[in-house]
Each structure stands twice: as C-alpha cells, then as structure tokens.
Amino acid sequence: MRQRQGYGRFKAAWSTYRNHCLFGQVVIDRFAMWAGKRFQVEVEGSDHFNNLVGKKEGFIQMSAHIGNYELAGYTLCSDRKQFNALVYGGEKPSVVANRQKMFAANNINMIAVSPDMRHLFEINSALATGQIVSLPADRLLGSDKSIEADFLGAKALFPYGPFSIATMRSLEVIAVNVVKTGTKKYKIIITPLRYDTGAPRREQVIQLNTAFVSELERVVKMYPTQWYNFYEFWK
C-alpha cells in the first residue's frame, strides 16, 4: 500500500486491515455459496463472453487473486461449453467435493494442479474440443517459468504457462475479476485481452501478458483492498 500505491502510513496501515477483513468476508461468502446461498451481481461486459461462447472455437479466461472469482462459476456458465477451472490440489476433500458438487450443475469440470503436470493433459484435452478453460494468471503455481513484467511501478513476476497456452492455439483470451461491492452485492469485470496472433510466439506471448498485466493494475486502482496476495510479490 505504501511502496505501490503512494498512500501514507495512516491510510496504508487502514487499507490494509480492510484488506484482511474484506479477505475474510469472501470466505465467508464462498461457504454460504456452497450452502445455497445468492447474492446480487452485476456484470460489466457479458457481450464479450457471450460472444465467445458462442464460437465453435474454445476459449481462456485469465483470474487474478481479485475479491471472490469463485463466484463467476454460479454466474458465467453455458449449456454450450464446458467450463473447466484449473484449481489448487491440495485443500481439503471435504472442501473439494462440495465445491465440485456445487459446480456440477453449472456445467463446470474442476482440473487440480497435480505434482506430474497431467492437469496440462485436461487443459489440452478441453481447448482442442472448443471448451472453455480458466486459469489463474496473477501467481506462480506449479512452475517455476515465469515472465518478468512492470506492475504498479516495479518489476514482478507472472506465471509463463497460462500466456503460452493461450497463444499455442491462438485462441481469443478474456480476462475476468470478481469484487465485492457491498454485502450481497458483487460486480464482475470482464475485458477482452488483445493481442496479435500472426506476430512470432514470444511476441505474442509478451502481448498477452501486457494486456493481462495492464487489466489486472486498473482493476487493483480501482479496488486497492481487494486484491489477496499475501507475499512478495515484487521483485
């Protein structure tokens, strides 16, 4: 709050309590999802999905560590795609089946992180039959290849995988947020991720992390309490 944001000691040390606090309120929240519970949510660019998912061709929807993504699963789900969430592997079975539970009815497969790699298998597997795959853009997880790149004034490091499975196939990439606006209120941000596909790999590689890089700093502008990446993240 205070080296990438400007604020000063008082506002920084506030900021970041709200940031623990609000942290807590969307764990709240994700079990009263799993126990049925709804919330109100607006969606800021569904044309942009619904577009895609009407294409024969699968998609990538990049999250970042942004107030509560898990909600988009409840939210953006279609009867024409599969949509299949790259998660972490290691939380508990009884937190893993009732999410998959929950999941289930939206039409939602869940790929876990595993230690020999198969979950790229199941991502493959799912783009090449025009589904749809998320994965989290923000955090290095599972390899330790990454892309260095400016956020918020300062050198940080980016996962290389989700960049350069998007550009192996080409594929139309959208980057999706979820914040919380209120206490049954949520807003989801979803914004196309430019970038050209005829220019070489690495160039298209850099584009799209440029792209996901720059959504990701407007949105944490905008909802500076609202991102949960409790570590050094820079460089």
Contents of the next structure:
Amino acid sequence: MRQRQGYGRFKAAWSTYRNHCLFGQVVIDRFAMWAGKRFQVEVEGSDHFNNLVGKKEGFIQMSAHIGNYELAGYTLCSDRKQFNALVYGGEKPSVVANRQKMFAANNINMIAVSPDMRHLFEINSALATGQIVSLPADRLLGSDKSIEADFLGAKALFPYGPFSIATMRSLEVIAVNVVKTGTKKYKIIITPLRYDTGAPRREQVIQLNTAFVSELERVVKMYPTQWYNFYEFWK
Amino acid sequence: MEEIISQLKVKIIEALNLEEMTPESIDATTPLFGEEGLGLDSIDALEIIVLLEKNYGIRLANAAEGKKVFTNIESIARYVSEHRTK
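What's the form predicted in complex with the partner chain like, now that we've got the form predicted alone?
Next comes the full complex, and the chain you just saw is listed first.
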C-alpha cells in the first residue's frame, strides 16, 4: 500500500497506525449497531438506489472491504425488495443465526458461502424474483476464478464471480462503499457501474470489473486509511 | 434425449467459454465437478442454472436436488426432458 500510494516511511507508518485505530473503531461501532446504537448517516447517490428499488428486476450491490459496509444493510432498506448479502461461511451457526434474527426486521437475509453450493441456488432465486443481492467484489470468496486488473498502479486479482453473476442476467449494478467520517458519522457512497449488455459476455465481465476497480480506486484515494484488506493484495 | 445432450454440450461450452473443448470431446457421463471430471466450479454451476432457466424454462431452486441433477450432462438432460416448460 505504501508503494501504491507513493508514501514515505513516516507517512506510511502513521497511516498504518490510523488504519488500525479506525478498524478498531469500526469493529466497536459494529457491536454498538448490533446493540441498537444508530449513527448519523449521509447517503451520496441515494437516487441510484431508489431508482433500482422501484424497478421489477433485481439488482446487484457490489461491496469492498472499506469502512463499515454492514451499516449499508441497516440504512438502505426497502419494503419492496429483500436485501440478500453473501457472507463468509466460516462463522459458527449460532453467530449466523443470531445475526440473521437481528437482520430479519430490516428485510435482510444473509447467504453464507457453503461447500455444497447451496448459496448459489439462494443467490439465483433472489435475483430471479427481483430482489437485491450484495456481493463482496474485492476478495476471492467461494470460487478461485479471478480477473487480473490494474489497481492503484499494480496488478491485483479480483473475483470473477460477482461480475459474471451480474452479466448472466444483464442486471444493473451499483457499487456501495461506507466510510467513517466522524465519531458518530458515516457516509454511504453509491455509484452505478455501467457495462455494455450487448457486448460479448467475457467483454461485459471485464467492463464491469473495470468500472468497479475504478470506483474502488476513487474511494480508496479519498479514504486511504479505511481500506481493510490485511493481506498481500497485489500480485 | 440424445438431442438434448447435444444441445446442452454446445450451450455449456459457449456459456462457460470452454474454448479448448468440443461437443465430441465431452462424454455425457463424465462428472461435471472435481478433478476427475470437467473441473467445473460453483460459478460454472450458477451459469448452468441460468442457462436451464433461459433455454428450457426450468427453475432449479433446491440445492439438494441440484446436486443430483448436476452429476453430469446426461443427468441434466434427463431432468430437462422431464421438467422443461419450453
């Protein structure tokens, strides 16, 4: 990250410290949210979300490991469409069941990645019935298939799945990033991701990935200390 | 049944972008998943689910049933011939 942002050693060390402090705060905020605390949330681009919710077709929300995405689930609610979030399947069944119970009130359903591919049938049913499906698109999850893309000036691997799933049904896609802007404040940034549904499938997948990566770069450059991928991201 | 198998082979090769394969090179009884078979993965499975819906009007919603259906191309063809709505 230091090389990618062109930081000197001191700035990199300070940013890493800030990064860890903010991550700690976000984790605490998450528990506070579960306990019922609400934050001041500014939504940038809510028209895009409202427009898609008003349509008959389902759509995809692509997320990244920035800020506190879980807050989007509480804020971008709709009575018309259920919000289905694909999540890591390694958590204890009791933890999943408790979170599921809390989310149910907000019309949120969690789909855990499962070795028997159960999650794919759930994703498919949700999209076929016009619901919202949220997919993390900056980390390989479930499938090893990947797309290599330039991210902040170096090659990185992004999952093939989310971009493929969206283009299978020519679905509309929005990128949703949630960043912390103050002690009790968050900002949700919603950006439509465009691609040419008339192009060959492989080309559609690449176009959509390029749009996602470009938006991710924009947000990471604005909030570099809220990027929470703690592993060797670049190849 | 043979006709559906031939159709499925062509459609699966196209949808999954299996450029190195031809319909003739795929045995209808070869397992779709795992190293001993065609080596398809979960995203490919979803691709086939959508393919069956678009081409044959089949909505496969049950994972346990899906697992049996997706054993090989022959089992998919059998399911299509019994459940197709178009």
